[in-house]
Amino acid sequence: MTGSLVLAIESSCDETGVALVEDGRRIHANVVASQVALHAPTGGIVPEVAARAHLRWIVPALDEALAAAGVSVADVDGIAVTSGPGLAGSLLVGINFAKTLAWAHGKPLVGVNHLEGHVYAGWLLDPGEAARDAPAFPLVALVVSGGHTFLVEMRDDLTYRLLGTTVDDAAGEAFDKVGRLLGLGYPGGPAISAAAERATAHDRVFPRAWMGDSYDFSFSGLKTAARRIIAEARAEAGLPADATGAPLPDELLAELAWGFQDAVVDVLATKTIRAAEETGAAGIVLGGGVASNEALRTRIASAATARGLRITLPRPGLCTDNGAMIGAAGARRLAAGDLADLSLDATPTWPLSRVTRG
């Protein structure tokens, strides 16, 4: 390793991530301890359970990451940690762990906005991956996750102009809710995507909330409409109204999943492409857990290519929460001198840094 090496820690929600990232791009280790199976029985994240799981896994994750990279904490040039937004208890586990490491080893500490990490996942290179150009400015970034959905314009590193955001529910929340209505497992996004791929009929039309000419998003009404459409479909099939009563036939399930997914993807892709065109962007970057959805990736990539826009799609494992994305953003904050001290605390609600509404 010849460049700056950052040790990065992510614990904002239900994934314990520890990574080693060089120069904000090259991943040398990226360990993620997932809690999906832990929260599946409750159909959602229980904050106290999540925080305790982080306590259980954070030291083993660090040990594994250091071993994979072949380094020690003494070899790193800085420590980056997610300090918000997220679940307070989960954030505090990672923050206090990072502060202890920084103090014990005399390393600079950087607090990173989790959403900024999702943006910078597009700059990452896996171990052994051929070098490629970084996303070029100006660009438009769409971040879509369980708790956040927004579009920003970037004309340089660490600078953002908010173009639009959700006025109610995030797309990931809608996927989870509709997944439960369809009788699918948690999380809803991957389950709906898998079901939609099996659809042979595309006749179920779900509504789109376009919000006029704005770049804002709304998915609350779609959830309400989905409840009605699914209830009607169950009645037509002679099934009990509640998804726990009897499962939907696979063909009907696939058709409903496809219709709902298509409504979400249509709005996200259309607004993102329009934003890129109207701002004069050179390209588009996707980030966040929902950005691993294949239908969304295909739709945006196809439209971007047709318009000569460069599209950056992190592989699915880098779209979901992980330490490497925090290392990518943290390296840039470290280089900019945006250092934290041992008073660093959790910021559960924290809009993307330096955003100005346009």
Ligand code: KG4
Contents of the next structure:
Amino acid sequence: MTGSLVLAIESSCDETGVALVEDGRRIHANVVASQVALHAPTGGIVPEVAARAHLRWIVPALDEALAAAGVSVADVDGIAVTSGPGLAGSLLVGINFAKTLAWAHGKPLVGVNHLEGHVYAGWLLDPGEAARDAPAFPLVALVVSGGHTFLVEMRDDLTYRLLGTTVDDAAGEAFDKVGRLLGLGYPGGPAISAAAERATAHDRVFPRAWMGDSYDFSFSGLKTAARRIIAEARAEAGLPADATGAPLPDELLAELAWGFQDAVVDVLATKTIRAAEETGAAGIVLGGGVASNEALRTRIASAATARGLRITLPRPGLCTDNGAMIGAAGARRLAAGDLADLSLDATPTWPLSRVTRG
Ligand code: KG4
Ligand code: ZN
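Having gone through the form predicted on its own, I am curious about the other one (the form predicted together with the ligand); can you provide its structure?
Below, the chain from earlier opens the complete complex, with every other chain and molecule after it.
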């Protein structure tokens, strides 16, 4: 290893991530301890439970990452940690851990915006993966996760112009809520995507909120419409209103899942392509958990390619929360001299538009 090595820590939500990333691109280790199974019985994240699980897993995750990369903390050139946005208690576990390591080993420390991490996942290379060009500027990035949905224009590294954002629910939140209405487990996104794949009829139309000519998004109306459409479908099939004990027949479930997913994908893809064209972008970068959705990936990739736009789609494991993406963004923040000291604190609310430098 000859480049600059960053140790990166992510604990903003329900994944404990520790990674080692060289030169902001090459992954040497990327350990993710998922709490999905822990939160499944409650159908969502209980913040106190999440924070305790981060405490339990962060040391084993560091040990595993160091062993996988064959390095020790003394070998790293800097430490990057997610300092917001996210759950305060969860963020503080990673922040205090990173501060302790930085202090004990005399390493530079940087606090990274989690959303900036989702954007920079597109720059990562897996261990052994052939080198490829980094995404070229100017570009448009769509970040779609459980907590956030926005479009930004980037004309250079670490600079963002907010084009549009959700005025209510995040796209992932809509997937999770409609997943529950369909009687699917938590998280709803992967379950809806799998059910939609099985659909043979594709004629259930769910409403799209276009928000005029803006690049903003709205998903709460779709969720309300989904509640009504699902209730009507259950009544037509002679099923009781309550999903517990009387699940939807698989064919009907698949049709409804497809209709909902198609409405979300249609709006996200249409606005992203239009934003790329109207801003004169060279390409599009996708990030966030919902960017692992196959229908969204296929739709945006084919529309982008048809227009000569370069498309960057991180593999699904790099779209959902992980430490490597914090290493990719953190390396650039360290190089820019955006250093933190031991007073680094959690910033639970921290929109990407306010990250802009200068
Ligand atoms: O980025 P992420 O791991 O965590 C946040 O920062 O929020 O995103 C999690 C979200 C969840 O809402 C989950 O349902 C959604 O991403 N998600 C998906 C898929 N995989 C994960 N949504 C749609 N299709 C998928 N395949
Ligand atoms: Zn995330």
